[in-house]
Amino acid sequence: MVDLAPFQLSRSQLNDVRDQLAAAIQDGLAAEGQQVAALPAYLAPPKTDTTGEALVVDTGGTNMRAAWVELTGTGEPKIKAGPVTAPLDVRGDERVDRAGFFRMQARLVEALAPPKGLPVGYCFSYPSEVTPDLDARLIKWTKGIDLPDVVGTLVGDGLQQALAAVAPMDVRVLNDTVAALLAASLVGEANAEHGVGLIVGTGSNMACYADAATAPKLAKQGASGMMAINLESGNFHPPHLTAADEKVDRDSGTIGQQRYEKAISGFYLPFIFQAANPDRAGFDPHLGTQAIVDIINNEAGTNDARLAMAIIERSADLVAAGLAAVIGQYGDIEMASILAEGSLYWKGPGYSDRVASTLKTVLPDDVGFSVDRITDANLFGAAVAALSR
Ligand code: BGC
């Protein structure tokens, strides 16, 4: 029987990783190359007034997607068109090269039909270094997937040259985590400067505002004023993890990165499961966190079910605690918002509520936090950054 209590990580290890992890979020402000690298987006808080149409293209999941937005002010933004969907089969041997892996988005775009001129905001879910006109050079690849011809390379020139064909186009990337932040904004969340905003889905990652000044980094550069910082939190390395994340690290081809990620994320749950469990017969964790959440709720009682949900709640936990590390660089606050995606998030047994209590647990006892949820964040935080001045 597999021993469950590795994944069960008291208060005083999951307050090791707060602790770790908010250090770790000081190292990456201050300097380059750090483990966290905290990734200036060069986007302020949006002006809730932000008005116009914009194309926006969002790439990061197991899908991407297109849409053409609104943004109407006050009002509530609209999607005029889209989203258009395709599934994003570029892992395992399905290997395109760079100009076709952004003609597959372009060929989204070309949908819509859109009107000449609009400019676009392109969603893109990789570590990336963003320049300070928007445009990003990927790092690395996350959530399995390598296409090396990319990396290293500016994304948004990529896309904006794949659609060249459709019309000129003018071409502004950032993170999904930014996006949620910005949309958070957008809609008029109360606590909006002290945000979060959070990915759990197939990849896990936070972004925060930072004052420019006070953080050594972008001081040095002459940024001033609050901006988005994409943390890229899921290349941390948390302590208190287990064998089974040992292996998964070992067997994932990307040894030692992302591994707060690899213990959080869906992509990942259910390796962990199959390396605590290796005696399970026919267990596909290729089929991603569907296969285990299928063992929760089909098997019952079962050792495999309380393995499953012990890996989906020590996630929720590390979540938890990490949301903790980053309310923490806002200092003495009253409320932080925390604007949260991802599949995960939302869709895991228990998970959007293990999340709330543990993060109560982890908190000082006068700082309060709301989780929100938005319909689209990713398109309409990528419509902000195409249209903010
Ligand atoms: C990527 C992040 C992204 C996150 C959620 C991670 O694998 O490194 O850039 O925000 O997934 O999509």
Contents of the next structure:
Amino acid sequence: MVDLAPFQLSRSQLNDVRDQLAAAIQDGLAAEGQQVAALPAYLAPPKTDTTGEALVVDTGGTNMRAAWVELTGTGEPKIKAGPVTAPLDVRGDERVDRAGFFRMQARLVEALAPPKGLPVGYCFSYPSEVTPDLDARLIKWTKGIDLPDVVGTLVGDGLQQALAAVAPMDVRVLNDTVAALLAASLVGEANAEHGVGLIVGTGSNMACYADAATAPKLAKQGASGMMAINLESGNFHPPHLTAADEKVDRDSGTIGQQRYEKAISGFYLPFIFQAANPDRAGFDPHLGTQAIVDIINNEAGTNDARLAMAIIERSADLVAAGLAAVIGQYGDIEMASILAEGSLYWKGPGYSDRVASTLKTVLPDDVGFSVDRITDANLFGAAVAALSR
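Having seen the form predicted together with beta-D-glucopyranose (BGC), the form predicted on its own:
Partners and other molecules have been left off, which leaves just the chain.
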């Protein structure tokens, strides 16, 4: 029988996770090359009454899509055309060069038949360094994509050139977590400056705002005021991990990296279950989180079902501790607004309720929060980026 205790974190242990992540965030805001990278997105908190029309392109994973979006300033954003979608089917395809990659996305925009001159929000969710002019340089491909011609180049510039056949367009680049952060301004109950973008699905990440006046790295770059920060929090190494976590890390091919993500994200949870319970016959972790959800649903009362639930609940508890660390960066506030994205967060058994209940225990009693969701958050967040001036 597998011991569940290592996966059942105490209040004190969760406080340790919260405090150590908070310190790691401060390190990332102070200097380059830290465990939590805290990458500036060069976008100020948006006005909650942002209005206008924009084109949005969302490229991540192995799919791409585009839409024509209107922000009304009333909290009810609209998709005027689209989204049109297509697979990003370029794995190992040496025939697709840099120009061809961006032409594929430009064709989606053309299919919308938009008016000329609309600004473009480009949600580009691969490891990239955003530049102060809101372009982004691709650092490396992930998720099976490999187009060498694009690595090291400015992706906003590439899309802008491809769109020139339609009309000159201003392109602003951001990633999915920052898009969720900006989308929080459309639905959240809090001041837009106290938002958190949260992704908990196959992977995990968080984004927030930081004041350049108290962030030495940003001040050194000449930045001022509040700015969106892509934390890349998945690389944080939390305390109180288990022997199963260590095995998953050793077997991952990325030893020592993304330890927080490996403890909480949907991709890794079934591998943790297998590492903790190697005698389980016929279990295939490659089937994803659904593999352990099926055990919970079909084998209620068994030790395996209790272990599967303990792993999912620990994930939710670690997410709550992480959110508390991020919210704590805002100092003495009354309310934080969280925009949560990801299948694990919204579809995992009891997951969102567990995050909320645990978050209440690791936040100060006088700090409230809302957790919101919005369909097509990537599209609407990218539109906010395009229209914010």
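Residue numbers count along the first chain shown, from 1. Nothing here was measured: the structure is a model prediction, and the numbers come from that model.
A.B. asks: Hinge check: of Asp176, Gly322, Leu118, Ala210, which sits where one rigid part gives way to the other between these two forms?
C.D. replies: Among Asp176, Gly322, Leu118, Ala210, only Asp176 lies at a hinge between these two forms.
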